[in-house]
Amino acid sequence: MPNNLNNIERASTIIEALPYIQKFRGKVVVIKYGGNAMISPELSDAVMEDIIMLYLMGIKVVLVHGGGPEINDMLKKIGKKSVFKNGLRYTDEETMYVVQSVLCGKVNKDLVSTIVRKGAKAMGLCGMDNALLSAKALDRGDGEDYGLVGELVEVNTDVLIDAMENNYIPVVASVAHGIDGNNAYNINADTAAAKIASALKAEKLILLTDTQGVLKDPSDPSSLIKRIYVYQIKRYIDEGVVTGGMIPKLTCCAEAINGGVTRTHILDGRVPHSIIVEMLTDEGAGTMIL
């Protein structure tokens, strides 16, 4: 008897997700990875599943990531401190080596080999790629200097539809071409994952956190914010409700829906399988931004 309930609780769980699979079909929804999901390979494990299940039921996926731990890593394994500015990696010439070789080399072919051995097509990209992400200097206007850390200023999208077209799971390493004179610019992860959503006018924007999502009390798991619209985010900044780096996360958010992106959501990628959780249940996963 047991069994046979265990049975039906499966079979209910498929027939909870049908109408998403239904909705959802042939969208694009742009994920962006990083974190401690990245790090353990457990949690990296589920993530990939989540992003091939999502894939082989028909929906667009593009798979944005960072890298931050093993740029540290490395830049520690050949003595360079790693310098941040307002939540920024200072990046330098010999910082901006490592950034590249380590987003667009190691970590972008791992996954892609990750992905594949797993049972879909991925390709591997950088920003460099037929400049599928160009930009300048960054300049935020409070005189201080990032180095070769750059401003987004176009995606070129018909690489990236090329690649789903020809069902191809998209890997993008945030580095991206540069139009100003320097070959090579840093990007954070969660404004390229933005703004590729947004340019592909895509259905879900979906950032893995560190955090649960959205949270009055941080101390408090239970304060969960579930759901907020982009119109309330300065007043929650303004209340000092959001704080340091869930800020520029939630802005994010806030540029993709600007930007045509239908809903996006900022999840705990320590969770596993929370991608699946809030994408094909009806209770969802983390913070909702709409």
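Just so you know, these numbers come straight off a predicted model, no measurement behind them. Positions refer to the first chain, counted from 1. What we label the rigid core is the largest C-alpha set whose atoms superpose within 1.5 Å from one form to the other. First, how it differs from the form predicted together with another copy of the chain.
- Once you line up the core between the two forms, the Cα of Asn86 ends up 2 Å or more from where it was.
- When two forms of a protein are overlaid on their rigid core, residues whose CA moves 2 Å or more are considered shifted, and Ala11 is one of them between the two forms.
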The other form holds:
Protein chains: 6
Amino acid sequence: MPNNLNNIERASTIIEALPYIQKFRGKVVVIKYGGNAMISPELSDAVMEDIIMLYLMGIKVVLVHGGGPEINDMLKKIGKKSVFKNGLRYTDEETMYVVQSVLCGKVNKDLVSTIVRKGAKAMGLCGMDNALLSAKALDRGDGEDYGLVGELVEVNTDVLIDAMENNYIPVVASVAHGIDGNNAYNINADTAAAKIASALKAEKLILLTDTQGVLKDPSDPSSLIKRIYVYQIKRYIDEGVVTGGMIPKLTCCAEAINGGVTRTHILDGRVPHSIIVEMLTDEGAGTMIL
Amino acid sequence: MPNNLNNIERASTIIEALPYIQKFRGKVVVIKYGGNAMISPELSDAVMEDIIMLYLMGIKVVLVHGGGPEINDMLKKIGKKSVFKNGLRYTDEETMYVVQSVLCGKVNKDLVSTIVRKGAKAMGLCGMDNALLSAKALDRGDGEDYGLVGELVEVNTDVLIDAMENNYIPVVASVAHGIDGNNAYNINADTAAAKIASALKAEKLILLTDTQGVLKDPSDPSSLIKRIYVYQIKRYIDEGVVTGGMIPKLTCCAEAINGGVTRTHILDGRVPHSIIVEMLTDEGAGTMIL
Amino acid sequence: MPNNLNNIERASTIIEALPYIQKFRGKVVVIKYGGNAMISPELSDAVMEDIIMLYLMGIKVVLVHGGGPEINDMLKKIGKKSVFKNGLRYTDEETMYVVQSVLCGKVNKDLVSTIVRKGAKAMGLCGMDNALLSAKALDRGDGEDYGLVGELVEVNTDVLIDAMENNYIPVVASVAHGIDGNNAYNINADTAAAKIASALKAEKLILLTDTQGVLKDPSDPSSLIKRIYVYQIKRYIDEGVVTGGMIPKLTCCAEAINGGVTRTHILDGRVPHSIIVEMLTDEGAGTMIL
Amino acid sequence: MPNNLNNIERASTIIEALPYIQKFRGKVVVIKYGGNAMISPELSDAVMEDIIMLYLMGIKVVLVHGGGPEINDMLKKIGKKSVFKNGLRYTDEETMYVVQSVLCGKVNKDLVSTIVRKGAKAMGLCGMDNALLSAKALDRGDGEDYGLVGELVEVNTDVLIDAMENNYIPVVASVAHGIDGNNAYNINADTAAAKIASALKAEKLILLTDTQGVLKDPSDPSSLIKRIYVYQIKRYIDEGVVTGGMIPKLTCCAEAINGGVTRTHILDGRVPHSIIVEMLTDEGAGTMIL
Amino acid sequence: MPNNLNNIERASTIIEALPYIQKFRGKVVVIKYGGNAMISPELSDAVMEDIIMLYLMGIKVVLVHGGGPEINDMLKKIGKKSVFKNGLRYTDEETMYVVQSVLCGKVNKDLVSTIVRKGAKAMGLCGMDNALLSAKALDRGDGEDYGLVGELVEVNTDVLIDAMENNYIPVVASVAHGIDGNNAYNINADTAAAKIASALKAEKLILLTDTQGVLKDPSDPSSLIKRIYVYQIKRYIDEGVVTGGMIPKLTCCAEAINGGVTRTHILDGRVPHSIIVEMLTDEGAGTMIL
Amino acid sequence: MPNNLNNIERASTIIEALPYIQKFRGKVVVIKYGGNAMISPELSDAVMEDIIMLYLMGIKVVLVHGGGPEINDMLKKIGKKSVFKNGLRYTDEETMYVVQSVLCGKVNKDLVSTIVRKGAKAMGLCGMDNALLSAKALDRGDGEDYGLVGELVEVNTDVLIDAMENNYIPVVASVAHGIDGNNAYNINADTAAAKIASALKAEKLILLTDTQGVLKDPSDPSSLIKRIYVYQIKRYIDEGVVTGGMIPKLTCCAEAINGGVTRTHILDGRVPHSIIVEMLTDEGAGTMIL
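Any chance you could show the form predicted together with another copy of the chain after that form predicted alone?
Okay, now the whole complex, with that chain kicking things off.
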């Protein structure tokens, strides 16, 4: 912390945020929260403070989250072994029971509690509240049954809009309401965030990750690519610049852009206040996909 | 089902509900849901239909629930042994983790999902959403530590009122926001329902139970006491008419009445549509405490 | 009345209405009231109760009525003889004086009074209030003068919408504001109801009559035609299935359907609660024209 | 008409009304309409124009009326003989039928129609609409039965307030909703106007009559008493200055003043635009009771 | 003043305004105020009374004004000599300082004060408030620099609409917000009024002048042209009927008509209450351009 | 400017303002603007940015200003000599003309223009708009005539509340509406700000000055008194700690505190962003009077 600053310097720094606040005021920003930013209490606190700061400046934040390691801990505790099919974890009913409980009941409500303790209004929701997220069983066309892994078929943002109009920060767990039975479905949180951002025609979608962003050379932090246009993504994948888990993240961003979101960002959740850095300073952070 | 009725008889039966609908329209009714009505899918369906019917008639329903046997099932799965102190289960952090997950994430959201599937708007909340229910560690004055068993210190109904004004049925899990730390607390659902009913100055508090109501002679169903005045409760307990688990239920009702609730009811959740019977027919059901 | 029902059966019967209430909630239903349902106090009470029940369920009801035998009684009292031209009663000024007085002042306000006594808000209107119904002298192109028999030229539903938004049941007497002089005009109540239903894009138009509906064989109650499509009407008339007073009623229904009303019904007003039977049970009643 | 005025003189005359418009803007004025002003079409037109002018200037007018000679004409037509008891006409059911029909259906709706034709919004109501005026059988304590002559027991102004908020001029026929049976009651229109004015805490109550106001010497028009204080009324009656039909009118005014009305007026309805003269010029007209 | 009128004549005169009030109610009228009407206290009072009368009748008035002789007086006081270029006064910074001060601070606020003293709500604005009028340096294409004489490039009526919705009469000084620097610009008041009228789609634009209107023969007051159609203007100029300062006034009116204003008027501000004469009597005044 | 900060440090600095924003959100802060902060363009820009920042954070700012040296410049230009009576400048009509023009027309609207250019909504008002500030001729009880120096007798904040509800920053020139004639009055800006703050029950009143605050030893900047309680003021004056122009400033603050303002501050307007320093950092600035 810059505690060597005098008050005038502090005030100047705050004032420099003015044009950014004016730009984003009244706009919707969807933040997908996960990774280290979720595990470390310090980082988690910093993210919640960033969100409350945006909220106080009149920016409408929707926080979407997955489950982090808490689901695995609980699955381990009940002695559940995971079965993988084509690289995807098969979700049986017992697993889904744990996923839904931990995600919607523990992780989600703890985030809400943190925000409330820090002085803002928040409400914990999941895809089942007013059928915010509707899904059916995933069908990859490979004839394989992935159990309760779902694919989103509809987003009904009414409950989010009602929440934001009443000045709540909606916190959304990525579990969906099943339309082909009484089931709930497990949904990828990046995808949920991207679909929600599209449905809300958000100004920004921010994916918090455990990387700096997209690096040309993974071993060289200075090789960060600051800006990727949607049409470049395929080439970066083909060239092997974008690999592994970054591929679906970029795909989510591309879909959000195509769905009407203005800017999407892959930010480093390991850096405290990276959201504020990206949104309220002139340097930006991570990789912007547009 | 009275499928031997012709349509005119059906219509007459519906019309007979008219004065009751007029009486309760626009009023708040808090329903504590638990016991068999929660375990049997048929009974659960009937309760949800009753709630939606009241909602469509312009009655404002708040549904409060505990966890039923699902919490115990999960505790068993993870091999947790319960420790009891003075008849009260000590709630350690691991237990509370399961309680919160199952209650707020599984039971709560499944109820919401059922209501939404039946065509009404619903929202799943717990005491942590906007600090709806605030609690501190239970202090019975016996010097004993009961862990994360909480006692309610404040009810903030804003989030319920916002939900009802936007036409959602709020479904509330009885887990509270801790004010003396970062903890969540386990709360008795009857108590939570009674406090919420008082805070909302509800017209009615209905506790769904696995008994017919208060019986003079437990072995004789025809000995049901239809009406108990608050001042009679002590005498009934002294005389041994009211015993065991019925004592705290009557205490909750008495507190609700003292808190400004007009009528409270102990209804038999094992009888389908007992809420509609109580509210929309002239016979009533169970025991009314007033 | 099904007084042999126990309370659970009663509750089940009420609950069966759930999907119908959900379907019609917030929709407009225009009911033309006349015939025996208007003369018999018991039937009249039943109709008013049906209307209040729909109103309490959030359905917006507009009640349109003619004058029944009360006009003839008064005309007889003042010794007025009716003159008929081409089957239509010539309406001179003295007759119109009686029609307007009895319809707008006696029949209309008595209906309002009954609804108010039963606990709902109601307001008695006619075509002259805010020029709800505007008419000119009927011109059938036969060069004949029918006096103050009017044909509708405009419907201004503002006063109905204002009334419904303030939660009044509007009760409308079928007398129109003249646009070609200072006159009021006598209007057929079925036509007025159909035009109002079209102007409001109502979900339903219900004509209460003294028949079961359209019968294939008038002597056989079991020959009821449950559903007639607009394009079939001409054929039914040509074949002599539909005759006499039923022809203009079907024509009204056809015009309402063409004007944007979803469903129209010819119901038997002699059967108590036939409106509730039609709207809230799965069998329906009378003949539906669509 | 002052058609010898040039336009500048006309404009000046209009401008002189400015302070009066400012004074009464947003205030409620209740006008009891009757006598010659009701019978002569020219005078009636002038009254309606005055009312519309006040309405356009933002003054909230409620027009209350009785039946004039039209009721007697109709009673005569049906050959009804009136029976008088202690100077009061006994109202049997047949008479009440005619009163209600003619008052609420003919006189009321014709007034509404005139106002609508002149370009303002109006709505025709009576005491039965939303139970605006509730009455029971008159009991003078003399043991006499006066049939359906009623005495007012309650005024519910909701329907008037709703009408005025939606910018309608409410026109009210003095027939009341009976609370001791299914009856309607005949009510004195001056009394109805005074009670409505009190209930609305009106700025003014204006009674249009067929006299100049209260005259010291009935044969001398220049002996008009311009101002009477409530405490003076008894003396004027004792001295024989106020006699006959003027006594109940002054009593109505006194009750209105005691009920919270600021000013009451007895105006000459035979003079065209006397309402405008009284309200928008500096001389005033008739007798003011305060 | 027509003080020889009796009250009935006064009332009749007021009533004659009824159809005009009904016609203009709820409409916007933009009045450009200047010339003698601004200098003479009596005429100024009359104009303010006219405006308040229109306001009380529900007409929405926007008052736009220039500076009259007060600017010249102040320029003279500070010893400023005016430089003219091609007939246009060059506005340097010192001149603009005086223009803005006197116009926005003295003339504007004095008008507001007068209206407020006469009992209406008023608010003093100029083109800089919320950037109501945006301008850049005038470019006539002649290569000449006219200093801070501006030409309007945008009108943002939000501040006027907000003011009118809160029931203020907005009074607007014709000084504009510069978009090409930190400057304010001097704007012709007729042009400002015409642009504001167009932007508000006003019903009327009224230019108060020191002439009777357009005269065929300037020496003959009876040769007033009452109505000019936009397509006739060019011919009138070509024929020398319209000359000098009247040309830009007619051009403003033509632009307003083309911009969606219904009627424009050139009125004689030297005649008291000429606005009321034009708007509320059947003869009209001055020249109407349409 | 702290341009040696990296982005994370910047973000942290912004986040540290969180609790202060939460504390002041939705509250009213009245800022009296004058002195060097008004003369230097850099300082003026900084003050406007501070105000916009507060506004964006949901704090309701009212900016009150006097005239600075601009009035004297103009008085000098027109050759006006000031006459002083008992230390107070006598304000004759010519002087008042200049004061009103420059204050309400030039200084006020230029401030508005600056705020608008920086991207916020602003509206320039003075005491004459809707009679925001009403005054009469100053009467010190010394029999002396001070001309158009006024003393405030009433504050009507309606126009400020309307402006703030429509999201404008109201900028108020300290000229008052005279109630004892057609005059405007010159008012001390500190007094106007204090009275407005009291009338609005503001959270804070901030007086920007050309001193650091109240110093124990004027020659020693480190002797700043950070906090003065109202009851201490008299003693500080008696002891000679508070002298000269600081006395009326402290008196204003005391009156504001007595009038219901929570905190008042004397801040150094020569330090850029001193408002942000005081309001959003933990050190505060200047002297707080409470």
